[in-house]
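Next up: a single chain in structure tokens, the form predicted on its own.
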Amino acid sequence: MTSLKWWQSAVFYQIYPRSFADGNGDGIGDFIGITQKLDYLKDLGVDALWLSPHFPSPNWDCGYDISDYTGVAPEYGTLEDFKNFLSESHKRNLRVILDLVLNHTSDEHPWFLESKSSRDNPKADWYVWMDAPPNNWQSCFDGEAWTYVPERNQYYYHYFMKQQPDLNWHNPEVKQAMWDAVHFWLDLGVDGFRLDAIGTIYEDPGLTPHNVPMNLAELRRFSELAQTDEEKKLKDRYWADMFKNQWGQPGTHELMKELRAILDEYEGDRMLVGEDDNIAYMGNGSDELHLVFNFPLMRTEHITPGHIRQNQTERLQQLNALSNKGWPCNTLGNHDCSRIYSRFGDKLHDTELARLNVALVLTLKGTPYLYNGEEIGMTDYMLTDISQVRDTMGSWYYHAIVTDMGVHPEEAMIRTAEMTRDKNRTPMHWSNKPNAGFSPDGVETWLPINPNYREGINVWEQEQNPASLLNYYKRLLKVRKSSSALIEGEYTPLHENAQDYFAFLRISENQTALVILNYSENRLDLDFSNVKGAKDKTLYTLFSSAVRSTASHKAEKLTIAPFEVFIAEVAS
């Protein structure tokens, strides 16, 4: 196997700390709980952990409103608990990257409290202040993007909610303070960072207004009700136009180069992955971010062979065009979107599609990212009462459409449950005991537990069942880890007009692997004898989700079962 960096060969697993494991029985996940589950993660077969924010926060945005960049939220434990978690992870050869929120702080951060206290404070210019709202910009979460502060008789800007004021990155003192925080965690030994919302760091210097004839709540409502193709196209255009002057502005690339240079000072190949799909943030391939997410892969209602092929053609061409060839990064889910099982299911073959889709992420060229709970088939859980909602964006929307638009509370709650991120952040199901083994019986968990944990959607029961989704994940991860082709091999699409199945080769110096993902309920009789390198070759099964009577097959006569995942080594 060639000398890939660790982050190129690793499979990442995202942990949402509040919902992963409750170690002290208070209904909230914490570092004691996460540390207790490290053997589970090692046994699962992942190599690296991405932690959503663990910093002190008022939790207006579930931790993405940070009040101390070098601390640990008390509900998660202490800094010593974090250090123990990091040490125990490294003992198991599990790397750890943290969420780094560069765009904004909490409005309770000491920096902002000083900045808002007066126009003469030493930190007066650490945020973006104006005497009056200069435009009609919207916060992407909750309405107007400018909020008044009487102490200064001025307005501050916030791309996200008003409790998340934007930092002024044009101020070198801000930059230095943030880089000091980066050094703090790198000095402790963390292996890198996932960078939150990097496109929002700088705004249009001309403060150009948007031209959408509605506010954010009205646009959300318009999007929900859009039916015709014309309305859907208009909806997409309005979303782009509303925020185009608040996103992707000049200055970010220079900032990413500075941050990359800091990481490059450290041993151990520390890495950066951006919450963005713009390959431009990778610079020349070696001077900005190491990875950006392939979000276009998941921006579809249905995962189909045609969609995958088009995505891979476009994505790999862009990465290969970088002067230092870029490395792909694939995912289908995270804490901000519906769970894979719910989002890409068809209500009829949800289980089969879930197995196909994780196989897709784990066999495409690039670094895979998985989200906690996907390995046991956790689904979205639709809340039924506004009092249950913890996602402030959801509660804001509920009250906006009830109060301002006259929507009936019952319909408003249905819409809120659909759009809020609470649905995919519910606590992890560890067993079929009360509270799904996440917290002790009788403890109220921070979000309600999805009751379907009693239906076998939990770790304990699936560990006992060889045919479970969890054991399927383990087998698939083991095959990937032992296959040089699946880790480093180049990608070659096959049978490119096929509508039922997606077939491709992964070719490394030492191995060629054939991957077939049958997205249909049809049995397929396939012929790969005309594929370069496969003629007169034997296919030796590395993995199959179907029952197969033999371990070897001829390339010219290969039968694939409905919804089968088939991976084989192409050999003489």
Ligand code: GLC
The other form holds:
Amino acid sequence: MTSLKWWQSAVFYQIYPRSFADGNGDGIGDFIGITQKLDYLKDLGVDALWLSPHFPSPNWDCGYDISDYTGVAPEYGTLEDFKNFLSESHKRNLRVILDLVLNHTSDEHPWFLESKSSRDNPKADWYVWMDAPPNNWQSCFDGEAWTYVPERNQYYYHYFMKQQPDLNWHNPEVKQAMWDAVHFWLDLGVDGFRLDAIGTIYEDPGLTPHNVPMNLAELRRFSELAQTDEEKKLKDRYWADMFKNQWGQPGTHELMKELRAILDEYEGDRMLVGEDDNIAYMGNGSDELHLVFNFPLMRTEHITPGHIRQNQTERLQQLNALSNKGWPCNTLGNHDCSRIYSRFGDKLHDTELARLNVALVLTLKGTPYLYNGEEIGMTDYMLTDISQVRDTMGSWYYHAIVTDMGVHPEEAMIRTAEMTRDKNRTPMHWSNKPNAGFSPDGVETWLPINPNYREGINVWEQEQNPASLLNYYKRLLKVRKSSSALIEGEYTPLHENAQDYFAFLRISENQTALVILNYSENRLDLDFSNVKGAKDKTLYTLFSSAVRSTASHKAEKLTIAPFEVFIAEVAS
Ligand code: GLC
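With the form predicted on its own done, generate the form predicted together with the ligand in the same format.
Following is the full complex, with the preceding chain placed first.
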């Protein structure tokens, strides 16, 4: 087919290691478990895996607080287990990218322990130290951004939790140490990295204070209670204003270029995807990141045809404007946000909407990223007791509103369950056996299992059922894989005023595909005969989520069922 690089045509699947598969029966996912599931992933039809952090960590931020960048967390296994996982993945043609957290380490990392031990140790300047808090900056997770250390009688800066001190990236030794870790994993053969929170790496050198009349907990509470449009707008403005001097500051582009140059030294088209939606981090299209996520697509309450069209127009224009044209990257969910099934459902047609939304991600131009569990329709799980909460940003908030704001513990728990990311990180459902087949019966899993695994939301049952969401994913992934139009075709929106449905063409050199996503409960009679390239043409069904009696259709009279996903090849 194609001149595309592997990371342009691949479908990525995010594995959250703690919750994916428990190979040794201790209630926590691990590499033995992941390796056992590689055939499942191959059979699902994905091509590349992104692992959330698997490094040693005290787990204040579920692994995003790393205490050793070249190790494997003991609960996930050994370096040998990792190597075995990597080689078994590669044997199956599954690429593997790791999470690279540049902004901060754990406060238990030896670098920080040394740095905080005195003002004149060799790593004294590896983090951001001040004699007194220079401003009112907040951490986005737990209140004040400056935390006191008696040994130095100084304060260090942390954008995230206080257990996640920010590295001082102006210090060349920090860079060198981190690049050594990057080499370590690239030498082992990993195919690239997802770069965590790159916007937070540098801070405003002027240390300009924010001007929001609230602290973090108050702003969160204000946001929860915002009702009117005005209040909602205000809260958005406050969030942006609160962190604007701690985000997207100069220096990052140079750093991304340096990192890109390291990857380019290696064979095999190693790649970088940034946790940021700013296309500027792709540089000229070939000198910084290979991909950044199209987060604006998911930053909405409802996925509607109008929202998608507008998003695509803006995004593709921006990407095409780069001198070496950027490649899109679409996703609707990850470990930080509500699960697609819950977030973009309407309580009446959740399954239909879940089917439409994954079809969207798999048919838009660009590299799709899926999140583990979405293929079986896993939903958010609301915790009911504070002792269950593992996401410490959640427990911090609970205590802040109960203690400082006098919110009733019952209400505080409901709010916490909604805002904590635990709800979308519960263990994967492998079967309808106790503990969802994730861990042996009787073992306490690290987060509770969502009891709805007994209602058909599990891999084993869905594998038996041809009509299941899982089998729908498999069929769709197969169709995508065999269609040059869906993988590399240009995007042309059709019927741009339609509110009920989103229709578009994907056109590659040797195939034109018509995609129609009916986001409504209406049956549609559509006419595509005026569409350039489709006039008088026959449409051959490549995929339909509805039952269709014939495989070929006339472009001028196409009937689409309620909520149908329809993909057809336009005959040449
Ligand atoms: C990123 C991660 C998130 C983590 C944060 C701090 O946003 O996706 O899970 O808490 O960075 O590392």
